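Here's a solo chain for you in C-alpha cells, the form predicted on its own.
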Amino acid sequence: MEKEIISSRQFTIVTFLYSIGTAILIIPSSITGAAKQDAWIAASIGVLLSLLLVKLFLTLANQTPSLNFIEANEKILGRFFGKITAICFLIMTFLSAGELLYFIGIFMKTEVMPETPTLAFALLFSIIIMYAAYLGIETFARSAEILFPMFIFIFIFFIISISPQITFENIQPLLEATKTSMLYSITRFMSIFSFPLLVLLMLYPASVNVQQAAQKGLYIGTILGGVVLITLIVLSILVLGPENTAARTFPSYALAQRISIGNFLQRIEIIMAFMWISSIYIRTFMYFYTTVVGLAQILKIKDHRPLILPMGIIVIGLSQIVHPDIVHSTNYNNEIWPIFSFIFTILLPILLLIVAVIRNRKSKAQNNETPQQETKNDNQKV
C-alpha cells in the first residue's frame, strides 16, 4: 500500500482537535469535583506539564524518524518484546475506541434523543469512522481541516453568548483546594488531555511531510487545545458554580442549554454539540486507525483495509458492554484510566527512549572502533 503523507498544518489541526476529544464533555465535572473552584488552576498546570510530555514523545519519535509508533516498538525492543508491547498498546487504543462510541451513544440518548437506543448512535458513528479509515489518513486530515474553522466559529460564538450569565463570585475564593485534591485533579486532567497524545506518533514523523514544522505543530495544537478546555472549565464554574458543575455529567452541554439571546435565540445547544462531535470524531478515528494499522503491521499485512470491517463490528459490540452505566464510566475515567493510560503512554515511551538511547550509543561506539581496528591492521601489514 502506498505511503500516505499529510502536511504539518494538517497535523497541527489534528493535534488540536484530538487533544480536546472527550475532554470537552467530561473534564469540567471530573476535575471540579476534587479541586472545586480551583479546577481551572489545576487544568492550567496540567497544560504546562503536558508540554513536557510532548517533548518526551517527540524525542522518542526522532529516534526512529521513518517509523510509526508500532514499528518503533519492534525496532527498539526487538521482534519478540516489541510485538508484546505493541499488542498491549493496541488493546488500550481498541478499548478506548469502544469507550468513545459508548460516550457518543450515552450523550445522544441522555441529552438529545432519549427514546433512541445507544446502539443506533454507535452504529451510525462507527460507519463514519470505518469509512474514514478506508479512505486513509490523507482524506481524514482534509476532513479535519474542514471541521477546524467551524469548530472555532462555534466556540467563539459560544463564549460570547454565555458571557452575560457569568457570576465572578462563583470562582472565589481562590487557592482553597488542598495539595492532594489539586494533584488528583491535575492527574485526571492530564490522563484525558495529554497522555493519549502518544497515539499521534502513528502520524509523526513517518506520515508528515515537514518534520520540523510538525514538531512545532504538536506543541501549538496541544497549547490551543488546552486553552479551549481551560476556557470551558472557567465558564462552567463562573456560570454553573463549582457544585453544579461537579454534579453534572456533561456540564459544557448544560452551559449551551443556558444560552438565551433576547429571549429569541434559545435552545441552540444541539448546534453547540457540533463542537463535541467533531473533537470526539477525531479522537475516535485515531484510536480505531491506530488499532487497525498497528494490527496489520504486527500480522505483516500490507493493506490494513480488509481489517476495517471486522474490527469495526467488534468495536460496536464493545461499545455496548464496555460500561454497564454512566456511573461505572465515571468511576473508570476517574480511578482506573489514569493508571491504565500512565503505564502505556508514559512508562512505555520512557522505556523505549532509554533502550533506544543505549542502543544508539553502543552502535556509535562500535562504528568508532571499526575504523580504528582497520587502521591498526593496515599498519601491521605495512
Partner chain sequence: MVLAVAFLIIAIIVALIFIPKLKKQQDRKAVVVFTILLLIGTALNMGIALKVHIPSPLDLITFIFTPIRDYIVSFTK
Given for the second form:
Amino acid sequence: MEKEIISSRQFTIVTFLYSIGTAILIIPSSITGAAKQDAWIAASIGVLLSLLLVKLFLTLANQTPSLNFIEANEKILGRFFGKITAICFLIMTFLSAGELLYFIGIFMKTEVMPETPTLAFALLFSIIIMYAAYLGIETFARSAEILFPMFIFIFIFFIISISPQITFENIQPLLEATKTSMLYSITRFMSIFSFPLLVLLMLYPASVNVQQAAQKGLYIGTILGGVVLITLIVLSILVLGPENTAARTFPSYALAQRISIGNFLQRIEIIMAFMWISSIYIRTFMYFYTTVVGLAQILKIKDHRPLILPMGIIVIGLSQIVHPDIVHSTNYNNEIWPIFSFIFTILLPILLLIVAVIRNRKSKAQNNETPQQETKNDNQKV
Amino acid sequence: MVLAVAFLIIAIIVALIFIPKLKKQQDRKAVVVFTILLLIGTALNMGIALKVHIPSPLDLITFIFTPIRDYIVSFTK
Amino acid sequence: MAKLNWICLLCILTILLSGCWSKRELNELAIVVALGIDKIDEDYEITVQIVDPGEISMRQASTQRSPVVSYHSRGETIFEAIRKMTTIAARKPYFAHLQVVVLGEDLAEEGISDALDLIVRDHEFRKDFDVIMSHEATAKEVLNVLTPIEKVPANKLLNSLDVSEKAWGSTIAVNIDELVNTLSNKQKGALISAIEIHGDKKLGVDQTNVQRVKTPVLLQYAGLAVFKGDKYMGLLTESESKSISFLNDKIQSTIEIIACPNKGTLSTEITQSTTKVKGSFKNGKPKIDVHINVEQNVGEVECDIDLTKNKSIDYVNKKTAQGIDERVEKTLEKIQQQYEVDVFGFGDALHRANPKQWKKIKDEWTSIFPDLAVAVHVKVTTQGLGTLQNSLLSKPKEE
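Okay, that one was the form predicted on its own. Can I see the form predicted together with its partner chain too?
Below: every chain and molecule of the assembly, starting with the one above.
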C-alpha cells in the first residue's frame, strides 16, 4: 500500500474539526455544572494548557519521523512492550469510536427523532465511516477541506443570530468558582478537547508532506478549535444562563433553538446540527481509522482495507452496548474518561518520550566512539 | 429475530465475497484475522438484535479505574 | 463501470433518504396553538386549542365552523391527559407551534412547578411560547372565547401581551425559559401576566360573539400575578404592575399623568425608560439603589399651563419624576411587606455586586428582603411637545 500524503493545510483543518469533536455538544453542560458562570475561564485555561500538550506530542513525534504513533510504540519500547502499549491504545480508540457512534445516535434520538432506534443512526453513520476508511486518508482530508468552509459559515451565522439575545448579567459575578471546581472543569474540558489529539499522531509525521508547516498547523488547529468552543460556552452562559446550560443535556442545541430573527428566521437549529455532525464525523473517522490501521500494523498485515468491514460491524455492535443510557454516558465522561485517557494520552507519550530520548542519547554516544576509532586508524595509517 | 437473521445473512455474504479475494493474495494472517473479527462482530450484533444482555466493556474500565479516581478525588477534598 | 456505480449510488440514496423512521404526515397532525392547564380535585384538566386549517385558510370560503377547536381531557399527570386526548381528538396533538400556555388560577394556587416539567422536558415543546395565568376564570373558559379580528384566539393572547408590554407596561411577556429560570432561582419570585374574561363567560363560546360590532365577551389582561416559590399569591393592580415594569426595566413606552399647577391634568408619553439596579453592602447590610431614567414627550394637555416657558418643562419633569417615584415606592412597600417576595431580582443584583457577602445572607434572604433598604432615584427629561406648542383649547392665562 503506497504512502498517503496530506498537505499541511488539510492537516490543520482536520485538527480543527477533530478537536471540536463531541466537545461542542457535551462540554458546555458538564463544565458549567461545576464552574457555573466561570466555565469560559476554565475553558480558556484548558486551551492554553492544551498548547503545552501539543508541544509534548510534537516532540514525541519528531523522535520518530516517518513513523506513525503505532509503529513508534514498537520502535521505542521494543517489540514486546511496544505491542502491549499499542494494543491498549487501540482498545481506547476502538471503544471511543463505538462511544462516538452511540453519541450521534443518542443526540438524534433525544432532540430530533425520538422514536427511531439508535441502531439506525449508527448503521447509517458507520457506512460513511467505513467507506471513508476504505478510500483512505487523502480522500478523507479532502472531505474535511470541503466541510470546513461550510462549518465556518454556519458557525459565524450562528454567533451573529444569537447575539441579540445576550444578557450580560448572566456572566457576572466573575471568578466566583472555587479552585476545586475549576480544576474539575479544566480536567474534564481537556480530556475531551485535547487529550485525544494524540490520535492525530497517526497522521503526523508519517503522512504529512511539509513537517514545519504541519507543526504550526497542529498548534493553529488546536487554538482555532479552542476559540470555537470558548465562544460557544460564553454564548451559552450569556444567552441561556448558567443553571439552564448545566441542566440541559445538549445546551448548544437549546442555544440554536433560540435563534429568532425578526420573528421570521426561526426553527433552523437543524442546520446548526450540521456543524456538530461534521465534527463528530471527523473524530469518529480518526478513531476508527487509527484502530484499523493500528491493528493491521501490529499484526504485520500489509493491507488494512479488508479489516475495515469486520471492524465496522463490531463498532456498530459496540455502539449499542457501550452505554445503556445517557446517564451512564454522562457519568462515564465526567468521572472515568479523564483518568483513562490521561494514562494513555499523557503518561504513555511521556514514557515513550523519555525512553526515546534515552535511546537516542545512547546511540549518539555509540556513534561518537566509532568515528574516533576510525580517525585514529586513519591517523596511524598516515 | 428478523434483524438477527439479517445480520447473519449479511455476514455470510461478506464472508463469501471477501475470503476468496484474500486467499488469492496469499496473506494467511489477513484471512485469519478477518474471519475472527467477522465472527466477533456478527455474534455481537446478533446478540444485540436478539436482546441478549451484553455488558459494556466500559463497565470493566470503570471498575478498574474507580479506585484511582476515588484516590485522586480524596486529595482535593 | 463508473456509470453503473453512479446509478447504484443514486438508488441506494433514494432508499435511504426518502423517508424518516418516525414520520408524521401533515394531515395526521392536530396543531395546538394554546394549552390550558387547570387543576380539578387531584387531577389535571388540559384544554388544547387546535387550529382548524380550513377555516383559517385565505383561499377557501369560510363556512360556519369555528376557526379553532378546543378539546379537554383529565388525567393524573399532564402527560397522561395529553395522551388521553387522542380518544376525543381526530388526530394526535402536535405541540411544536404552541403560542401560549394558560395556567388556571386554582392550579397556580397549588403550585405550578410540577405542571411545567413536561413542557420543559419534552422535545416537541419548543421554548418560544409565553405563559399567562387566568384570573377569576379557569384556563378552559379562557380558551373557549372567540376573539374578533384575530381568528385564532391564541394569537390574540400572544399579540395583546406583547403589544401591551410595549405600549402600556402593565403586562410582562414571560417566556417559558425565563419562567423556569426564575422558578429555579430560590431567591427570586416569579411574575406572570394575568388574563380575565369580561362579559358573560357562557356567551364567549358562541360564534355570535364575533358576529356583532360590540363583542360582548372580551379577554383582557388584568395586571401581574405575584408568585412566591411556585404558588400564586395575589394580583397587582394596573398601576402597581406598571411600577413593577419600571423596576424590572421592562417599560418601553407608557403614559404618565400629572396634575398641572392650576387645575387640570397633563399627560406625558414616555418614549424611553432605562432602569439600573445596583446592589451594595454597607457595614454588612445590603442596600439597593434603583436609578430610573425616563425620556418623554408631552402627550395630552388638559390644562392652561404655558409650555413655552422653561420652568414649565422643569415643572413637568419634576412632577412626573415625583409621580413615578411615589408609585414605585408604594409598590415596593406592598411587595416587600405584604408579599415578601423578591420579584425584582434584587438578590441577583447583590450577588453580582459582592458575591462573598451575598453568600452569607443568601439563606436568610426571604427574611431580610422585607426590611431591605431600597433607594429610588428617578430622572425625567422631556424632549418634545408633540406638534403643538401651547394648547389651542386651554389658553394659558396672560401673565
